[in-house]
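In the block that follows, a single chain appears as structure tokens, in the form predicted alone.
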Amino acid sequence: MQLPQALLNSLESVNGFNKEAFIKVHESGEQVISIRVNSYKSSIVNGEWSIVRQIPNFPLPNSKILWTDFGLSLNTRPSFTFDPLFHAGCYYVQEASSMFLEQALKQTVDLSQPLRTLDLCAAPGGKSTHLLSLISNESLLVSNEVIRSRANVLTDNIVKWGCSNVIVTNNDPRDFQRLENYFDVIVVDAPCSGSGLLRRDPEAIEEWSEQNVALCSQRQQRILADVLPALKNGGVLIYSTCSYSKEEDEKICEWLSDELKIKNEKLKIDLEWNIIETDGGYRFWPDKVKGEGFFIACFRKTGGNDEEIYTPRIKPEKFSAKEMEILNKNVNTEGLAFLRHEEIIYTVPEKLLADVNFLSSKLRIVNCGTRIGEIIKDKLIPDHALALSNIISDKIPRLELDHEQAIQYLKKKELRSQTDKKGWTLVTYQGHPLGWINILPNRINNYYPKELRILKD
């Protein structure tokens, strides 16, 4: 690997940069593989996540990522495509350094309180799913992606995580100015030149240039200036990139402090973590941590209007007694409100209903809460999102599959099984739901979403 000389030269004055070690780690070919466990689908047993021993190439002892409760390093990279637990949303494959978002949030806000949180540049969903594991059930996450096709990928990963207190939107950062003083937390994992991931993606070296760094820096400033009015006075902005360049990191922190009414927040860093504090933020060097290049900084808004944005009280939509009977058979309905859009039923926590209605008038919503399905002729045609949710009823019939059957199901192939069950049935692998089948007298219809099916052999 031949790192750009201009990049190396630009890093000479950056705190923590060791040129020889930096080059060596990039030339080593070493790949660091890490996952983050879904706490809604796993529990701690004897100090270890219960899901861990079910994962191929499960983590080695002492593989816990130090700055998060949920992250683990794997000894080798398994074929995640052929692990049904991955498709069930039991864990997310994520780069270890970026999981430091957890510390940024824990050290700057009270996570026990209801929070309105925005993940502005959210696709493919790593930080959003992490946020959902951290915020309370009474908190709301707005997970936004400006590129429509990427918003679909984001939705798929949000659905896997199984939470109902989240809205996926497809908006430009400027659109959030309609929500003045609305959010308690805004996370901006900004589009960048990507130099922090060169070890993982060597082909990206050809795309790196000083001109691209300058363009990214300008875009980052525009994004931040556009979205900041949506942050409450006293609210927290978390800014991050996977770039090494000062123009996208420390210089952005300097610009934020000088040009906008926002104050840099210091975090407590354990020496054992080997994270380097720099001017305004924190750097992750791959020769010092078991992760890729990453930069993160926290700010608190210290100016602006304190006026609370108005969210009217909304009464839940009325469903008939028969419809509620059907919903109660399929969903743990306590504390939930139900909405109907184009005959499809969705659910969100009742306490967030006013926010959801308000946001739907201001933003382009791609997905709202958990999509339950459609009631036709007094029967629920269940949606895939319900299968993977944490609100699904224990009353629903289930059919356990072995690994071979699970892969056939995930390929959307014909499924054969000896069962006396009939009708809509939840298929599971090692107890974790994968999706729906409909068992008919002479065949089993596979309802795994076509766009999600495994294409590899």
Ligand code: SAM
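Positions refer to the first chain, counted from 1. Since the model is a prediction, treat every value here as computed from it, not as a measurement. Only the largest set of C-alpha atoms that superpose within 1.5 Å between the two forms is called the rigid core. What changes on going to the form predicted in complex with the named molecule:
- Taking the rigid core as fixed, one finds a CA shift for Gln418 smaller than 2 Å between these two forms.
- After superposition on the rigid core, the Cα atom of Asp69 is displaced by less than 2 Å between these two forms.
- A movement of the C-alpha atom of Trp49 reaching 2 angstroms or beyond is seen between these two forms when the two forms are aligned on their rigid core.
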Given for the second form:
Amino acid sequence: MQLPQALLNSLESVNGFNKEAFIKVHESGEQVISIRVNSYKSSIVNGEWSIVRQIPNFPLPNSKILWTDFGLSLNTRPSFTFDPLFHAGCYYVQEASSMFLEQALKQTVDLSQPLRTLDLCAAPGGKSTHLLSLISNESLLVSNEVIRSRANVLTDNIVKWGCSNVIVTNNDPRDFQRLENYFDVIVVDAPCSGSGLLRRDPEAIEEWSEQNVALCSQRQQRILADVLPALKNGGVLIYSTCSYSKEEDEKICEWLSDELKIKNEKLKIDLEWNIIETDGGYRFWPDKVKGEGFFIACFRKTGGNDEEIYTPRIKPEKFSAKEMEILNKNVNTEGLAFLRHEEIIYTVPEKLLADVNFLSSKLRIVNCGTRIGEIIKDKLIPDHALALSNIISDKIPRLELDHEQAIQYLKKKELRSQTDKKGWTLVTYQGHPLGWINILPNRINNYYPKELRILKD
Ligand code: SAM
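Switch over from the form predicted alone to the form predicted in complex with the named molecule, please.
To see the whole picture, the full complex is given below, headed by that same chain.
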């Protein structure tokens, strides 16, 4: 692997850069693999993940990632595709350094409070699913992605996580100017030149150039300037990249402090983490941490105006007694509000209804809370999102599948099973829902979404 000389030269003056060790770790070809556990679907107790021994051929995690309660590193890469619990949303495959977002939040924000949070550049959903594990149920996450096709992938990953206190939007950063002083927290995990991931993706070396670094830096400034009005006075901005270039990291911090007048916040870093503080932020060097290259910095908005444009406007939805009876059979409805859009029923926590209504008049919403499905002739045609949600009722009939059947199901192939159940049934693997089937007298219809099916053999 031949790292670009211009990149190496540009890093000479950066805190913590050790040229020899940096080159060596890139040449080693070492693969660092890590996952982040979905705390709504399983847990880590005394360093052991509650479900790991139930997953065939899954390597026992060799260590916990130090800066998060949910991260585990693995010695070898299992086949995630052929693990049904991956599809059930029990964990997310994520690079370890990025999980430091947890410290940035825990150290700057009171997470026990109801918060309005925005993940501005959210696809494919690593930071957003992590945010959902950190914020309270009374907090809202707006998970935004400007590129439409990527917003769909983002929705798929959010759905797997199972939370209802989240909306997925597809807006340009400047659209958030309509939401002045609205958010308590904004995360900008900016599009960047990507040098932090060159070890993983050596082919990207060809695409790296100083010109692209300069372009990314300008774009990052534009994105930040566009979204900053949406942050409340006293609110926190978390900025991160997977680039090593100062122009996208420390220089952006300097610009944020000087031009946008927001206050840089310091974090406490444990010595054993081996994370390096630089001018305004924190660097993760792959020769020092068990992770890829990453940069993160925190800022607090002070001195802005306090006026909120937000005016609660609750549009009550009409659901008949019969419809409520059907919803109650399928959903743990306590504390939830239901909405209907083009015949499809969605749910969000009741306390977030006013916010969701307000945001729907300002943003292009791709997905709102949990999609429940459609009631036709007094029957619920359940949506895939309900199957994977954390609010599904345990009264719903379930059919447990073995590994082979689960893979057949996830390939959307024909499913055979001896069962006396009939009608809409939730299929599970190791007790975790994978999706829906409809059991008819002579066959079983597989309702796994076509676009999610496993294509590999
Ligand atoms: N936060 C994501 C995660 O943890 O999974 C990764 C985000 S990735 C580093 C940056 C995202 O910014 C990409 O999804 C990309 O499509 C989006 N993006 C690209 N150009 C953008 C722009 N001009 N404004 C906002 N977002 C943009």
